[in-house]
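As structure tokens, one chain now follows by itself in the form predicted alone.
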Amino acid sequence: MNPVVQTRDLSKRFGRVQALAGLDLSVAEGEVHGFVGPNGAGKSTTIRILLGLMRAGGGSATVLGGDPWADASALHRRIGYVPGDVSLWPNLSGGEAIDLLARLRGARTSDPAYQARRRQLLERFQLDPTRKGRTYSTGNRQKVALVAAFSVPAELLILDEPTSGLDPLMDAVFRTEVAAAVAAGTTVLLSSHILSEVERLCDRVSIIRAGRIIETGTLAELRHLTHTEVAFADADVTPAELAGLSGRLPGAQDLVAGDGRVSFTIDGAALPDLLPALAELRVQGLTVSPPTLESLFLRHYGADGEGQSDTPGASPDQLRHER
């Protein structure tokens, strides 16, 4: 089966800055694929190329079997897109903006099925469609884009920081709508800084760094790349006792004691050998925390992984005249 999205050796340069440097990305049909990396890693540049808003500098990209640059008009009717920073026409109401975006994707806004779906989404996202675009808050502008994206069936949803400005209740509505879209056969490419959101929603994850994909796979496949955290209660551990524990806990690394607990890390594959040792010690309050997407992310970037703008070196005029 051909991937819905595929890039091979994709590159893009802005002046002296290499934004993409041989990016290989593959998104399978029917999956929710997470696309994560810090600012400046190349996420938004990749998405602009996939949407046909920017020409690639080298390599190749296909979306739904077509060329995103040459076939942009036809592909846009099959794709739903939600940016992270939504701008609306100031004098159009939210409802008018939603209908305009739907018509651009080929929908008949007079169709009863469309109208019913639109009403359902407006109610779920608690959006007043009669207000002018200029009066909306950041969160309400985001809701307009989400309602527009979900109101028309799409073969592919490209979501770039889609929950920016939403409260936790609306975030839960968003997750429900993504699940419903996937159940109906939609493929989703989700770029997000909210790693817990990616972890809850995504079947596979690709981590991008400096314009390249450096890890890709399911979370289960990626978790071998970092350690499981183990901790148990122990009110008062002397340095000598802590050193003695180290020899009795096979595979334990970074053993520390504090706040009434002993904690350490261990490779996931070593857990079966560790558990009998913990039982022999009769430990209390045991917690075993598998690696999270955040720990995988920090493994590659560190705590100060934030970089520059996601289209480094590109002026507004350059972006405006790409298309």
Contents of the next structure:
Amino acid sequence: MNPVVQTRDLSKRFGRVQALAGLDLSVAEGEVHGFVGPNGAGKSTTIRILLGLMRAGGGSATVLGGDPWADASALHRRIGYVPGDVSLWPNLSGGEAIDLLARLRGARTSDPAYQARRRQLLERFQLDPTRKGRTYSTGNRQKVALVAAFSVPAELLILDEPTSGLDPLMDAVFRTEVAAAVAAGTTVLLSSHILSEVERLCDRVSIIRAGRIIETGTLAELRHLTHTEVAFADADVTPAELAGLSGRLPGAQDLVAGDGRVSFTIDGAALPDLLPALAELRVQGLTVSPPTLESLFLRHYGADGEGQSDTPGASPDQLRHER
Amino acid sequence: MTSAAGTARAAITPPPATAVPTLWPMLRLRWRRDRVQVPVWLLSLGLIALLSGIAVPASFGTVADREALVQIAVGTPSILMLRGEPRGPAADALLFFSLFANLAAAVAFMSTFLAVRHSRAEEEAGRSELIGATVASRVVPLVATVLFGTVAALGAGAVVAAALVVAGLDPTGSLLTGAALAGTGVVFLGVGLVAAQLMCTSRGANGLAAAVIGVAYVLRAVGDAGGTPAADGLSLASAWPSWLSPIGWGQRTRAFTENNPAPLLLALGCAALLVAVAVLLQSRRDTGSSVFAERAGRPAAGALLRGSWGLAWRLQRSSILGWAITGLLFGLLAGSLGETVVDLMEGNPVFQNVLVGLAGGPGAIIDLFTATLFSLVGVIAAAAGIQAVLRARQEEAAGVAEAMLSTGLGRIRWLFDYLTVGVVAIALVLVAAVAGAAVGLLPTDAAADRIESVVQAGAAQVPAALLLLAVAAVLVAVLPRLCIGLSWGLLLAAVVIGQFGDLLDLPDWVQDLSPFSHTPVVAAAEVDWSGAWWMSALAVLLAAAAALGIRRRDLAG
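Having seen the form predicted alone, the form predicted together with its partner chain:
Now the complete complex, all chains and molecules, led by this one.
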């Protein structure tokens, strides 16, 4: 099966800034693909190339089997998009903007099915469609774009940090709508730096850094790359017993004792050997946490401390925010 | 590669093969957004045409009146510069001569503002990204802007033609006048669209387009001022520079006399070329990029950026510099052309007597000439000031003023910082114009006298500009949501009343409403400065009213 989105060695340069440096991204049909990375790593630039808003500097990109730059119009009928920073027309109401965008994607706004869908979404997102664009808050502008994107069926939804302005209740509505769209056969590319959201929603994740994908796979696959964290109360555990424990488990790392807790990390595969040892020690308050996306992320970005320093600093999207 | 549509799951209906109509929704979006603005432009243009179409034949009823007027005009380059190319004493020809160039400049501004508003401004705000991700994609919005702008230009032409016919003028000439205006409109629509491709901000694009309009107006003005008069002194043939100006092309139709539509082909060709360039650039470049890219900013704040005044200056210094350069160029033009004018007249016995009798000596003629051009510099200075104080409102609407006012900064201080930047802008424009004129006058006889007169002419423009600036400040303080449109509208009204009050035969009390009517005229032997004093006093009072107003109201988004 052909991937819905496929890029090979994609590159893009803005003046002296190399925004993308050989990006290989592959999004399979029907999946929710998380696109994760810090500000300025190249997420929005990639998305703009996939939407034909920008032309690739080098490499190739295929979206729904077409060339995103040359076939932009034809492809956009099949794509829903929510930008990260939604700007609306100051003297148009939210409802007008939603209908306009729907018409521009080929929907008939007089169609009862569209109207019912629109009404349902407005209700769920608690959005007042009669207010003028200039009076909406950031979150409400984002809701307008979300309603517009979800109100017309799409084969591919491209969501660029779609929930950065939403409250937790609306976040839950958003996740329900994404799940409904996926059930109907939509593929979703979700760019985000809210890692808990990606963990809850995504089947597969690609981590981007400095314009390259540095890790890609299912969360389970990515979790194999890092260690499970084990912690327990240190009462009744003598230092000698602790030393014996680490002797029996050569895979244990970063052993720390303090604040009444003992914690260390261990390879997931070594867990079955660990449990009897812990039982022997009769440890209290045991927690065994699988690696979070955050720990994965920090491993790539935080650990060596250069995560921020080598990210391209000035994607056009950032420039716009600063103006 | 197989089509992904074929492999999509059944629940997503593959899109039908019919094309999505995107052009029509994009056109409707433009109309929806401009449904007040564009009709106001059209009605204003129509009203000016109607009033002058009625007033000119009424004020200059006899052929003798008109012959006298046209003779004076033909011999006075400053009149020619501000009006056009006189073509005989017929009432309708006189109207076309006095009205066309200025109406054409107004239509040009309507078109460039429209073009930038629907292209670069949308891109700058990020809305073109929302549209670009739909089927409309990158080029359809531009095509919609071209169509909408063309309709607006044609509308302007039609409204003016209709107004002239209603005023009782010859229908063929009226129609050609309208067509010539529409032609100018589409050329400047193209200018605006190309400027929007070149510059990365809408301010920059509007500024570049306005500069092109200014150049077009001045080229035409120079062509008219340097034109060859006919032997009877009742008509003139413009010199070659007016062929370089789109406004000049419209004027060359010589509506009501020769009725020659051929020069409009130049306008159509030029418009088509500009639109093609804009479409080509648009279809090749990234959304949000521009031909002239934005430079990187300085990493830390400079010494001047230490408060709200520093911010107001920092945000506007480049546009104020642009206004000042415009003032400098006008000054240079006024100063350097003065003597040429006198030379021309002295070489032409037909007008020499008329004019020397009128103004009292060659020195006085140069003074009158510079005073006329300085009345335009006064308008430029007022516009620079108004733009500076309106920036306060733009900052407020964009939400950045909130950040400033939540610091220790008081509101009155905040507004007055923008107001004083406006005062500085006015001063810089006038100083630049005076300096330019002085440089131009250096080689003339009795240069010291002429320069003194120019300094006075410059100073005379200050009070009217300050008054309009203070009015804009009061509007910012009292009517935040309306102040931008109202302020520019008031400036436009003041210019129309001040420059065309006589032509439109407006009652004295209406003419007295324009500050420019009270600007001292420095060409007379005894200059009456009384208007200057009371306008300055009124400006101070209004500034105080603005201070009261800004303290009382809520911040408005």
